[in-house]
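Shown next as structure tokens: one chain only, the form predicted on its own.
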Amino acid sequence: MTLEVAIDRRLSDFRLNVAIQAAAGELVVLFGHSGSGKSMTLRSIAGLDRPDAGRIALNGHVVFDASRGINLAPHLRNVGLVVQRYALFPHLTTAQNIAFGLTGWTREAQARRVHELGALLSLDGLEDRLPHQLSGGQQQRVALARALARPVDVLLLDEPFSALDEALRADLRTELLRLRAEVDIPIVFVTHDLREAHLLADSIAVLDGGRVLQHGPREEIFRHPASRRVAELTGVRNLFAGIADGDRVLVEGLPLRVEPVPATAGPVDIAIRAERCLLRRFDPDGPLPENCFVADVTADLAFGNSHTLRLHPMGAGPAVEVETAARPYEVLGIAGRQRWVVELPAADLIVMPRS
């Protein structure tokens, strides 16, 4: 099964010009800022937006095509939709809630159709509960129970997890990461958590202003960023301007040889993860490697298991953020330390077109 999104569509001042492909089994992120596009992409895959020009198919069946006068409606899909706000029946139980869309369905199918998902979902024994009656986390999967009632070429996921605290959105990471080894059809998962597309993704669509900037495997979005508002995006903190020559960039009157070489030379944009940074113990006698230059530590900020620190260069260089986790920072002993050698490692350093 397969998803094929190419669609256009206005508003007054706002665009949605949005291309994306899903293949089956796939969990594909659509990340972005809030009013970048994002839910509007999955109402018009759903049937629930009308775009003005394009073409939507599910597994090669054409459900949206502007030039042909094709526009399926919702029902008529075969598409799982689950919101932010599950939109449960209150009057009705886990069961009933979960086999309400399986109209025409025997009662022997259906009993046989909810005890399936109950237990491809952790709902078993909480069939006679009403929605009152369960936790936040159980009535996410009911919605997502209830999503996948009957058959569907995709689930449609609109930031399912953003009202539920840190521990039970955890615990439904892992169920969804579950279920999509047991239902074989493309997932299209919309939040604007970093770290929630990270840990969730196969691929990666970044959308802002309703244009996909780029879109691809998770760590090819994340370790070759296209542009600097896709770096910006999905969250490197050292972004430099810089001039390439060959395989060196002049960033802040500091060379920087970098891999693979730029195609071209002149002005771009530099980028590198706060976690590729490196540190090293200042030795004020000896030679700096490539690609390193002094600095001192001007903020130190814990969080959790890991600490970001801020250092500005003593000369040529830029300021840089640098993260490392805990037992790093204890071992080095950086937290007595004020002046540090800052390696910037070739093969981490990103090469970007000029914005």
Second form
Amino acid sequence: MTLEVAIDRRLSDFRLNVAIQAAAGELVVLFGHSGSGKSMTLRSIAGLDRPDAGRIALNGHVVFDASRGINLAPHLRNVGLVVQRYALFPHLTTAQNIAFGLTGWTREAQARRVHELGALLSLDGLEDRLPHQLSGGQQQRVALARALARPVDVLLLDEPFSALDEALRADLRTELLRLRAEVDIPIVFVTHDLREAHLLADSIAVLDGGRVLQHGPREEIFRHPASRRVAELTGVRNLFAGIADGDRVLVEGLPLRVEPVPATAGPVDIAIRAERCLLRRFDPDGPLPENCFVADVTADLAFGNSHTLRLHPMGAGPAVEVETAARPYEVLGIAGRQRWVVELPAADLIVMPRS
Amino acid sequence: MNFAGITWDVFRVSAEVTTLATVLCVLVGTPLAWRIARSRPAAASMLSSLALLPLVLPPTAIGYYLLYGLGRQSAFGQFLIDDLGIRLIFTWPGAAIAAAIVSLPLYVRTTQAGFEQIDPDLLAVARTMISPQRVFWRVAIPLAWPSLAAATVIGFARNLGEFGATIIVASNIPGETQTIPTAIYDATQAGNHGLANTLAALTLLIGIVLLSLLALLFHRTQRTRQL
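Would you mind giving the form predicted together with the partner chain, to go alongside the form predicted on its own above?
The complete assembly is shown below, putting the previous chain first.
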């Protein structure tokens, strides 16, 4: 592991206690709402905030160890930092901003490095501009170039794209994915944007109230949240209380088969993502297949390329939110009928310990 | 030289005292203001109170303490005079020290405000790349320079007008420690209203020039902030 963080910080009204790791070339997303401690974690790694206890090692170098009294100054830690509002030095040109941290380099070496990064981040022709003469997207590219100019052991990104508009954000995300392949260092990316987290992350640490609730590969976080809170934070809309018994979980009077078989019996939390729920045509005379129940549409929210439907059960079963893409919505003719059969596929149901 | 009863010595001494006092202000006040701006709230308010102390004291009281501290009555004064051969009482450098102490709060306040306006994100990013000392020279000074310049002008003006502490520490010796303000005092006491009038008019002129300079700097500050 080239990034190892285990820190504890006590403030009067907040306690941060997190442990995260990342390998070279791995992009780890610190995901959480504001106030969850994700930015403070980043600042601690950078040395801008001092934890009360713990240890931080970057590329094998211990930069902080409370028990041994080690606390390296930020500029000795070899970190590259990019913040939300670019923070370019307003009195310096693009080239001077990029070369800012290259103290002790010869003029030629600095110029060469600035040129390399300009090419890497498509900044050609902007070298002599001042920050206020650059667009938001260009400014953030310069900030990235500046953070990567020195040979750093970790790249720290604190909500770097949230001040940009949607189209630019998409461009820069793609750019970051390309960049990640070229720099062989761990990247820590702080965000509260679920879609961004899913797009960029190799692994995700879900933070809430100063603690890491779950830390693992992206798919694991999204497919197998460890708790009700993680499921909520990662955008799961359907969360129910249930009673597990063998491979069945009883939810609102409806026995649902689940895969795999839950490890424990008794009270559990059970969840399913809105986009994993299926709708079938209702046939009053036909049999009701496994994991299906009858429900009426009570709300239909159109988001352009998708619809979110709220359905209320007509008997046993939970009230659910179902997300369906615009095309199947039209093919099925959902707008014209109120009564549907909802299927909750066994493999898409997530069973978690009751919290 | 002599014009309308004015000896040019008054201007020479005033220029010397004011320049040295302003230099002292900048040298002591700038790092102090930076330290206050960067400290945690508790430490900052303590340092800040200390820096503001001369503002709440009568200048004559400051002069009195200096007279005692730099003169032979105190151990420090004896050390200065007997061991180092530095005599500050009744000299123009003594007057400059007195003026610098009186104007320090104004200089520090103005400079500190300039440092506090720097985006904390800029300083954070800078700190991850270069040493704190370099952050001061390469980020803080260039970004706060309009405030620093304004503070220098304000300090200069205050130093030029210093009277209370100066007259106690350096007295009012024509050609040696007599400055424009003490000369005006002297002229008024002696009933020389023509001289007092001329000197006062000159200070008015200098004051207008300094205020114009300040207005110009303020305009610059506004523009820099918009960028």
